[in-house]
Each structure stands twice: as structure tokens, then as C-alpha cells.
Amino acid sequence: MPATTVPPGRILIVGGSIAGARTAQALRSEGFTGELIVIEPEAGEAYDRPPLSKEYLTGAWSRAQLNLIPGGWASLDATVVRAHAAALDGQGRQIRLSDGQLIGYDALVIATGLSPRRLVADDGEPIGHVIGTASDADALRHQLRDGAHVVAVGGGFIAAEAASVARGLGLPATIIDRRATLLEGSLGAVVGAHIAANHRNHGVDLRTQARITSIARDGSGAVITLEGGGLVRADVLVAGIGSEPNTAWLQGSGIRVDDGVVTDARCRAFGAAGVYALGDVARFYDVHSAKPRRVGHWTNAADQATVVAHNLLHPQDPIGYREAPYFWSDQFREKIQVAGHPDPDAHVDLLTLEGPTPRRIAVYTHGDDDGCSAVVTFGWPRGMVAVRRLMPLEPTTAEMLSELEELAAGARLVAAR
């Protein structure tokens, strides 16, 4: 894929969330003085999305507290066009917008993110809430009233966080999922069972290994029929059943799309010159595993933005992206932090560092060399700082545990109870 050695004069960023905002900031920080155009249909300033299912949903944070860019887009001298991207002409280097407008570019950054999948009622129409935008979270928050029974479908982070918020507000909450335990697909059965137990201890009704056969509208709520005949009535229904990359507008453009925009290790898209993709929508080449990977986490988008900005402005000296996997989830006032790639099929030790302040951790071990592939900490941010410092060094599990024991000052490791 040959690259020009001349930095672009006009850079067009499609998507104004974390990936797009951080790219714009990085470009200006690196000295880009050219024209910067951002295509973003949502009104207002760029905002952070992880808190939408956490602090923002509870009402603890305002919209202003979500802002990603101090001073807003104007502080970056960015022109924001409020429209959807409708089509890309990669050879002609221009985008057609939903209002018919054509905008040309020297370089294009695709940062369109994901759209949450919706539940469908028996009448064939979408039903329930999703949490993808601030408007989605606003609509859901307005429905969280005294006594409302909140039902979340799906066993991932969105469903778990929505149930946590509901219980924190004193509302009854139920989670319905096909898997045997919460977060099994992301963190595996051992850690998932621990998190599920925490939900049960906080009063969440978990309906696991349950399949939905019908969702009927019932006033403003829904009646859910499970395989076997069980019924669950929801006053507030929340979908946490995954998301899809926003790539429909790229159809026919020549850009390679396969569960996201496929890129090389430098975040360059295949199929058209001068096009980069990053964040949730990108399926980048991971140099660690030597295969494409799509990662829907905040830190991935932020870190890739630095790489994209550098490569746009220094095409003669490009750099590759080396992922440092990290993400977090807040549930029942406990921060669950994850570093590395938790393989659900890996050997997992759920341990407690017993000492003055007990610390719960989970360590994932892979391969014959006992390599530590991931660590989960529960309510121990300081421990996660040490984990993230060590993880790029590819430690063994014994080395990782030794470091954490030392950090915990006199604690000893015992199997979690």
C-alpha cells in the first residue's frame, strides 16, 4: 500500500466521539494547521460514552461532565458538519452526506463507531431501550422511576451495568441471558460466576441459560416469554445484546469491510488511498496475535488516535499500533478493571490477597510457558496500575502474582471464597 510523503491539507474525520475527538486533538497537538472537518450528526460537543451506562445514567453526572474536548470543537478550529455520511467515493476522494452535500478530502479518518442492536417485538418493530448515545441514556433515565421493574436482556457489560444502576436506585432488576453466567463470553465462566454472585447478592434476578421466544408489548412495557413457558414482565426493557460497526455507508466504496473496516497495523484502510480507520469500527491487524482484531474499548480508540495523527502528518516515518488492552466496568460501586486479553478458555485463578485490606483478583494463564495473558482486579485501581505496567513485558503468572503480593504489603494469596 504505497503512501504519499506529503502531509494532507484537508483532513476529514467521520465520527465525533472518542476516536474522532482524540484524533482531532492529536492532529492539532502535532502541529497540523490545515483544514479539519468533522462529520458528526449529533448536536453539541464531543462527549464520552462509557459513563452513559454508569454515572450519567444514575444522574450523578451532567452532559457537561461528559465533554471530551476542553473548549469544544471551536478550540481545535474544526468545522463540524451535522449530517450522516451516506457514501464514499474512495477514488475521487469525496464523501456524499445524507443531505446530498459532497465534501472532498486529502485524507479521511473513519471513526464511526458502533450502533447497538435492538430487540424486536412480536409485531416486528424495535422495542425497549439501548444505550449508545446520550439521547438513548436520557430516554432510559427518564423511565427509571419508583417501583419500575427493569429487565435487561443480554449478559454483557451493558446489561450488567444497567441492572447495577437499577438496584442502586432501589428498583427491581432482572437479567435474561442465554449463557450460563454473566459476562461469560468476555471474561469466562470463573470470573463470570463471581460477578453473577455479586449481582445476586445485590438482589438482581438472574435468568441464565434462558431463551426468549416472544416479546409482546404491554402498555409502555413488555411481557417476555421464555422457552419452557416462563413469563417476565418488564416496566423498562433494556437491550444489551451487542453492537454492529457503522459501515453501511461504505458499501460500494472499495474499502474492505469484514466485521468493521479492515486496516493494517498502521490503521490504514484497504481499498483506497489516504483512508484510515480507528476505534470501535476498525478491525486492525494485531501484531501480538498476528491476526485482525476489533476492540470496542475506550483506551483502544484513544491510543489509536495518536498513531493515526502521527501517520497522517509524518507519512515518511510511519508507526504501527501496538495494543495495550485495558477496559473497566462499574458495578455496585466497585470498579472492575481488566488488562490483557481474557480468553474464556484459558486457565483462570480467582484469588484473594489477604491482608489488612483484602484484594480480589483473577489471573488468566496461557501456554506452556505459564504466560499471564490477562488480569482482572475488583476494586483495586492501584493494583491495576502495576498490572498495566507489567503486561507489556509479557510476564509469567508467577511474576505477576509476586508483584501484586509485594504491592499489597504483607498480603498472601489464597483461593477466593
Ligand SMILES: Cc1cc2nc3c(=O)[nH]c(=O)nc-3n(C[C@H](O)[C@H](O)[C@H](O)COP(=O)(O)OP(=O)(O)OC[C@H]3O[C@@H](n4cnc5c(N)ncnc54)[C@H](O)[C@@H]3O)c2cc1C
Contents of the next structure:
Amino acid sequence: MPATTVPPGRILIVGGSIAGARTAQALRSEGFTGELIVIEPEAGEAYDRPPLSKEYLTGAWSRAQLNLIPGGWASLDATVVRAHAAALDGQGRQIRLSDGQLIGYDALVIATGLSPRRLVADDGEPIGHVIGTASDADALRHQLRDGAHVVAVGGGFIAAEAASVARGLGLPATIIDRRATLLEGSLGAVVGAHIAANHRNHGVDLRTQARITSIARDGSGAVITLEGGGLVRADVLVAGIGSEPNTAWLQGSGIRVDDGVVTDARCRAFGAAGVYALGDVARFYDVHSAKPRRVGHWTNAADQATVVAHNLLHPQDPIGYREAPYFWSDQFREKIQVAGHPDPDAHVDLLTLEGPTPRRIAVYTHGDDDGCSAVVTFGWPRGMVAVRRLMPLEPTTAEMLSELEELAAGARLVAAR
Ligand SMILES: Cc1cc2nc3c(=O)[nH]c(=O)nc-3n(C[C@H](O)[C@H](O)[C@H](O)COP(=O)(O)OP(=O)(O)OC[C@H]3O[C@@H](n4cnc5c(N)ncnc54)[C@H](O)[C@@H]3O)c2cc1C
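Now show the form predicted together with this ligand, given that the preceding structure was the form predicted on its own.
Let's see the whole complex now, leading with the same chain.
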């Protein structure tokens, strides 16, 4: 059993999404009986964000199905204050809220996540939709009707999922991105080309290697001009052009911020005592790659919550965060799952597992030691369970492939055509 020390009397969690909610749950389930205060500007119960560009956007899921805490905040005996944190006094251990209120703490957990970047029209004002909150998704969903042409800008997961939802609803969809394939920045060119081909097969008009030179308002839509003169008219414009960590409120606090709140492997922030950061907003020290990393994936936020809660309650027996990254995306009814670090510069084999239901798998190999650094599975959740079990053992690519062939009852893995 870990040594127990006196826990902090009042823990303040700023940000009430998955990272904040899972921290609160872990604190209570580890026996924390002190005061728990959550600062969260959005009304309602804590909700899950991944479905916002999937089941919730199609209308298949209700808001209630997004709820993260069965029984809500009240079941955790947490006081939720509906405001933005506006400033932190790390030495005085208090934060100032947007309404001027000051709240002190014994320990502070920063879980403020990201805000999506917006497109800017020629008139200098923001234009189009983003998908960061449930209200954003509500606003977008109401526009997905009457044959509206949906244009997503950016070649990442949000744009790919928005286009996939649009096509699923029978709407014409276009993706505009400056790279050569989709998801190239996160998964590399080989897997990116495979995903791009899938989008084309489903009728998405892909404008790759395209640079936008102008976005003009056109009624409730927009006319986008591409370098070279091409025009794309959007009834519904969606930005999937990345996000910024919500750290403006930490300015001048002494907390080290550098593309996110910088933490050690135990999720402790630098610059003030008793401050932790986790989830999308944190740039933590990653023990696998021996460098700081910011990871914008759900599982990372949820897993770090366990580490933060443990370290808050057992400071004399701290643990580090060492989970291998994992995330997923749903496109055209297929689950794409990614485990490990899919370094876009690694050697990538795109393979087909032959059998009654052929499966596509991409395996990333790094260095001279044939180490398997990442695996992407397409529509094979069972395979991904095996991959995630094996990944922490740092297998070679040959070991990973043999495990997957065995799982698929001896099916052969061959190069995908
Ligand atoms: C549309 C969408 C689809 C996604 N799909 C996937 C997916 O398929 N797979 C996957 O792995 N990940 C996915 N993600 C990413 C995943 O949802 C995030 O990794 C996860 O939500 C991060 O949780 P978080 O609690 O760290 O931050 P967030 O969920 O961003 O929450 C931050 C919270 O902090 C609050 N906040 C911000 N500033 C302040 C302030 N100053 N004061 C107080 N509160 C503040 C916000 O209101 C918000 O509630 C998706 C994200 C989005 C938006």
C-alpha cells in the first residue's frame, strides 16, 4: 500500500471536461474527503467531446448520452462554479475568476484543454463553424440539411470526421488541405494516402495541396478562392485547422507555459507549489521519447487523471505517467485506431490481413532495431486490444505481426495493394 500523507484540504480543479471529471472521480474513489471545487464556464453536466464530430453530430446521440459522470457532479460532492479562471496567484495559492471572485486552494489541477482555431474571412472577422463544444456541434448540426454543400478546411481528424458525417447524411462534402493527403501530419503520407482514398471512394471532393487565398462571405455561406484561381462555394464551412491550449489565464502567474502547461512526468507544473496539469492543455515529460509532449487524445486525459489523483493524495509515493498513446477516429462507419507514436518519418508498412474479413493494418518501424513504434488498425477493435497489450513490451515489428496473425487464426499479413 502506498504511504498516505495528509491530503490537501481543498482541491481546485479548473476545467470540468474529461480530465477534470476523471480527476474528481479518482480523488473521491481513492478516499479524498476534503473540499472539491470545479471551475467550469459551460452550463450543465460534464460531457464527452469525441462524439461531437461523430454520433452527436449526426443526431444519433442525445446530449444525455454524452454525460461523463453517472449521477453528475453532485454525486462527487463537488461544488461547481460557473466562471472562467482569469488569473492565478501561484504564491498566494488563489485564482481570480472572470467575475472578480477570488478562490483559494491547497492544491490546484489545471485541466483547461484546447480551443479550436477559427477561419477568418476577408473582412477580418471569424467565419464558419468549429467543433469544440456541444453548442458548436448543435449549431453545425442544424445546418446539415437540404443538400447543403459542406466544406471542411484542414486535413486532420475533425475535418475528416465532419466530411464523413456530411456524406453519411447524403450531403456533398469537400475537404481543402494544403498537404498532399489527409492526416499526413499525424499519421504520415502512406496511411494518409490510404485514408484519403477512402474519402474519395465515399464521394468526398478532396482538394489537397491547396492554398486558400481568400474567404468571402456569401449569404450564410462562403466563397473560397484557392491559389491558382479555383473557387469552392460552401453552404456550410467547418474549420479543422488545429487548436490552442487554454493558458492565457496563466500569464504572469509564474507557471511555465510553452505550447501548453509544462509538467514533469508526474504531471506537476513548474513555477508554483501544489499545481498539476493534465489532458490536452499539458505538455508533459514523456518517458518513452524522453521529451516534452502535448497529446490531444481522450485516453491520455483520462489516464493522467489517475496519476494526478494518486500524486495529490500520496505525495510521498508518487507515480509517473507512462502510458503509450492511443486514440481513435470514426470515419464512414469504420473505426480507425492508433497506438504508439506514429512518427510520420518512420518506415510504414500498409498490410492486409487476409481472411474471410480482410483487415487493413499499418505498422510503423523505427531505427535499426526493427522496433515497432506504432500500429494503426482499420475496423479491427479486437486486433487493437492485442496491439495495446503488446505495445508496452516494446516489441519488434516481426513480433507484433506474428501476434496479430495468431489472433486472426493464422491469417497471413501481406502488403496492401
Ligand atoms: C470534436 C472532437 C472530437 C474528438 N474526437 C476524438 C477521438 O475520436 N478520439 C480521441 O482520442 N480524442 C478525440 N478528441 C479529443 C478529446 O476529446 C480530448 O483529448 C479531451 O476532451 C481532452 O480533455 P480535457 O479535459 O483535457 O480538455 P477539454 O475536453 O478541452 O476540456 C477543457 C475544459 O476546460 C474548460 N475551460 C477552458 N478554459 C477555462 C478557464 N479559463 N477556466 C475554467 N474552465 C476553462 C472548458 O470549458 C472545457 O470544459 C476530440 C475532440 C473534439 C473537440
